[in-house]
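Take a look at this one chain, the form predicted on its own, written out in structure tokens.
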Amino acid sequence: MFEHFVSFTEMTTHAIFSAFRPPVRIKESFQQLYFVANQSLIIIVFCVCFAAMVTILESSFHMRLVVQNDSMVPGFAAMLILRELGAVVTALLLTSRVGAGIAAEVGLMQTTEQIDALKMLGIDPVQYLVLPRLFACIFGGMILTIVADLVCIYSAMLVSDMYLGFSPAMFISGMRRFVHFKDLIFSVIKGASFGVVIPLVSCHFGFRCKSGAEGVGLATTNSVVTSSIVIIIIDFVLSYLFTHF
């Protein structure tokens, strides 16, 4: 674990300093952004819709069970969606799809000695492979988090209208008492923070991938598991900090 931590720290530091050195690989960054954001959009929208529906229904059920009144459900559900659900579910889905893809791609390049070939050509592998994916995941995570928040709130509003008896006007009125613009800003900050974790962890395990199909599979599994754990920890830390604002 200590060896992994040192290696990850060295790669992250290298990536930070490389971000301020030319060349700036804009084309590769936009290609990765298309892979991260556009190709993940349908999956994320589909999943967060049902997550929001379950959240609003369960909130109403338990509130009626405990206090016999669910009038505050729209506000609580909207606050939970903006502060937690939209960003975390989006990040975990990106980890499963994008993180696994990055780890497998970089791991295959490592096992086939393509990374060594880049070094022989005088190309920095971190700048060539990590930075475009890092920029794409940061901006893609922010964009997808905003989309997920809006879709979640809209889905929750539809379910509350059809099954709970709250009209859209009542839902928005109840939401405005609990939700503020800063909650959306906090959600976007979380999306960007989670976007930093996914490519760094995935590339780290990809660079340390062992030869063979088993090595690539192990690197992919480790990247997804580690990224998910780090995302949950960062979510706790940020949620604790945001409670003071």
Second form
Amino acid sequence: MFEHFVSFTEMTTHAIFSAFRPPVRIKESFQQLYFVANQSLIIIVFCVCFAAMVTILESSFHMRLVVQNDSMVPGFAAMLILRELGAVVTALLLTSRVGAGIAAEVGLMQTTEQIDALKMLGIDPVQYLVLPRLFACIFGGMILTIVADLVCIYSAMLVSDMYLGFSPAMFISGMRRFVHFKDLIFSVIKGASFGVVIPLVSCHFGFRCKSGAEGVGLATTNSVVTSSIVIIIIDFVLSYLFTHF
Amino acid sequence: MIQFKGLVKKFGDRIVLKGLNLSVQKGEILFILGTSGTGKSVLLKNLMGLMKPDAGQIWIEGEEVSSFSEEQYLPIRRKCGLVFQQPALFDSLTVFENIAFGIRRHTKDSEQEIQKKVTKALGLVHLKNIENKFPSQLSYGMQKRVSLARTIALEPKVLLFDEPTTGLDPVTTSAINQLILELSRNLKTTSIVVSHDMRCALDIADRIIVMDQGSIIEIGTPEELKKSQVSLVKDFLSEVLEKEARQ
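Same protein, different state: after the form predicted on its own, show the form predicted together with the partner chain.
Up next: the whole complex, starting with the chain shown before.
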């Protein structure tokens, strides 16, 4: 555990310092951004849609049950979506799709000596492999979080119109009483923070991958589990901080 | 040119290199033979800073490099080429891009010059018209030859081979052995070859060392090794000598 922490810190520090050294890998960064953002878009839109629908239905059910009135549901659901759901569901989906992919790719490169080959060719593996993925996950995480927030609110609005009796105008009016622009900013900050976690944790496990199919499988599993745990912890810390604003 | 002094490398409780001492002269072809798991590949990786020794010193051209950082190792790696046990080609790049990768990193050659160097390197390993293929479209033997081409394209002063001919057909094996010999004789390249191929070692090596359980158990020229009384050396030699006797 301690050994993991030390090597993760070393790799992260190395990544931060190498970000300010040439060469800037623009082409690789945009290739990764395409992989992270564009190729994950459909699955994220699909999943957050359903998550938002469940959220608003459950909110209405519980408010009716407890306070016999669900008039605050649009505002409450919209705030929950912006402050929590959009960013966290997006990050967890990115972890399983992108994080697992990064860990498996870097892990396989480690076991087939490609990382050593990079070093022999004078290429810094952290700068070559980690930085483009870090850039892609930070920006991809921010973009996807905004898209997820909008899709969530739209789908919640549709469900509340069809099943809960709130017209779109009522939904937006209710939402404006609770939700402010800063909530969207908080959501984007969460998206960027989770975007930092996914590539760093995945590359860390990839670099430490043991040889063989079992080694790659283990690196992938460990990266997804650890990223998910770290994301949930960071979510708690950020949510706590944001309650003060 | 290269010197190991009391080199020790451990993996957990297992000691892979036990205080190894060895000198390699400039322009020499040194073969390292031994059974699997005796630390031959580990020795090469320690030399190139891909692993750090637990004790001992490594000297390259008068510099003690065992405690060098990654940054400090860069100019040393520029002078040396390591052909890995596995092809270690970058899957997402074509053959051309794989070979051009290091040239672009280390030189300011134009695209035309890079093209020439890539074609020349591929020609040396008997490959042509595969520049646009991806590694996954090549056989294992071809991947190994591309890996060798990627290394020699940078014209290193020191060439390190980790089982360069394992998995290759006899014709290609012979061509690669010939190539090692030519590079060494014509360009004065120093070569260290980790191998199981005693026949090849006897044919082209200036010196051969035999390792067992992390230590050198025999060292000498091919002629000296043929007279060795060490049982493992005799085992290695027996197959070759029997084959010669049958012919």
